[in-house]
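Only one chain is given next, in structure tokens, and it is the form predicted alone.
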Amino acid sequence: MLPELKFGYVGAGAYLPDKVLTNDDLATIVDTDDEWIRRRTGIRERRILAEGESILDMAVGAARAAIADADIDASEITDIRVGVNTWARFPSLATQVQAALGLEGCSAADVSAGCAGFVYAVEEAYNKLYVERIRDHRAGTALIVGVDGLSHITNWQDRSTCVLLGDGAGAVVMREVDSGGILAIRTSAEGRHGQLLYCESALEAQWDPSGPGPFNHATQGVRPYLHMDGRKVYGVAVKTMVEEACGVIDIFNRDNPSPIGVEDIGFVYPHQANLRIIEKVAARLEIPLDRVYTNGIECFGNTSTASIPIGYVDPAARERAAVAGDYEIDVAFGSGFASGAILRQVGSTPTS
């Protein structure tokens, strides 16, 4: 029988641009107003990253956050993960992280799964973690970052969409604890969704038959727009959400002797795509909305993989009194309906 060994966030932070874009700035380029936004998203207004100011500032921004709150020194970082969608170049954004934290000789690699990114990372790293622990006798400690930069690949003409999207970062370190930590995560996914929530292609390969030809930007110039079929995402983003949760509940009930079930979780931190997603995904669960994370659709938009980690810090979460013990649940969907979610308990010393 495998040994039982407990990893959990000891550190967590975020990073949020200054610049705000609300309601009443939107209604100046696009048809729109702060009621009508308001009354389908929730949203009030969101961050936008300023002139000079890049998706790799957003994620070193918050991961030395994380490291702060951790009380760690960066070299003992052995591993990082990064949730992004919008770092359209290479090196990964992980390696850039890695160089600008000075650190050398750790692993670091990028991770794309949509707005689910940072669970998805959260489990890679968890499991390397593990890992490494069982088959090496070495214990390790891993840096997360949920980052996005939504503004670049946004058409501000383009009324569904620009409304939601906001930048940001959220980051935590992972180590071996003592109690509480992570003890579950579930993640899947339905490509067959793909086409209703996509970005598209910046480059395209012009073939001449004679040989290969340049490859040039697919739309000289213009950049490639998310799109999204709003009212179909919907149905199926309640659905997933809805599954991941009951079903990571699920995945710790186990052969455990004392299963838990949805009326047993504390706090929920969901993405924070919609807030009529989100509420409807709390009244199927049966979980009252005060125990579930809305604050950050309604101050920062949909900031994607950053959404959750940012919520781990967000006053309007972490005023709440989380005691030792307490059942807490992180669940995500996004493109490619690629989904998931971590069910963690609070250890003794809370940070969130």
Second form
Amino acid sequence: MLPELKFGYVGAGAYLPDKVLTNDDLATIVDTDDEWIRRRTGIRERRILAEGESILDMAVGAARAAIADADIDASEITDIRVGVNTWARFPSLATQVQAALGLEGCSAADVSAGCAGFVYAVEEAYNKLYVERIRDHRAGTALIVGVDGLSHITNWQDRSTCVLLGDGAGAVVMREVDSGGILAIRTSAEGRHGQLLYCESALEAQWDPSGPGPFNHATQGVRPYLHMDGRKVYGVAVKTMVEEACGVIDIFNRDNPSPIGVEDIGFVYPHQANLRIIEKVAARLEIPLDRVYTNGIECFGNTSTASIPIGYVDPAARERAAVAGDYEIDVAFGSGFASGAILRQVGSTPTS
Ligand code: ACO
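Having seen the form predicted alone, could you give me the form predicted together with ligand ACO?
Next comes the full complex, and the chain you just saw is listed first.
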């Protein structure tokens, strides 16, 4: 029997660029209008990186806010995991967050899992904290960031995708807690659907037929863009998010003498891809919409791996503040049809 250890969030923070792009702004770029975007997606506006503002700036801003909220010294951090899809370079973003925070030596790595990247990153950090606590008797502290600069891979001529996307970052600090914390996590993927939602590589191995062999060089003049078959993705997103939410409860119930049901869930943070997806997921789970985070999609658009942790600190997230003992679920779905869910319980000192 594995020891029962509790790990949970002790701080949360977010960073959203100041620059706002409204639906009316987009209507000056592509053939669209505010009414279509609101009706089909629920999006009113989104934040976009300004010139000179970077994905690293967002990640570090969210990390600093989470560290301040946790009221810890950054030097206590033993592991940094960054869920990100738009940092197409190396060194990894996590190592650059580490450097910007003035930290040395702690482990740091990026996690690429589409819009489910934050859930995957939390799972990796949780497992590491758990193993190191048992194997090395070391009480660690993890910093987990979800960040994406989707404006970098947006095709501003494609009205079916450019209206959906936004930039942002969210972060949490996670460590051992006395009460509440993470009760179960599950993740899965269906890579065979890769071509329904993808972005090309900026770097491709290219064969030069006139030369002696293949040469790696940057693709000249071609930007990598996000491509999506929105209709096909939509159907699978709803089904998968419902399965993930129910599945994570099942995992918890396996070892639990007092099983819980969907009706016991106090609040859900779904990935903010489209209001209609969120509403359908809530309806299928029979969870009233006032117990589901929706403000992110309306005000920030689809911020991919950042959307769930942004919700943790969004003052408009919920009417009733979290109460100790409440069960909460995070559920995400995205590219690679990678998906996942986290079941958490609010501790005796609820985090923001
Ligand atoms: N403005 C006006 N008209 C538009 C726009 C626009 N921005 N975009 C498309 N249209 C038109 C289309 O051309 C089409 O016109 P037609 O009937 O004359 O051919 C019509 O609207 C319907 O287009 P659909 O693509 O069928 O519209 P749909 O109702 O499916 O909505 C949407 C599109 C919003 C993209 C939806 O399919 C969706 O949300 N899909 C899932 C998105 C998602 O979950 N993504 C996962 C994560 S994303 C990530 O990982 C970054």
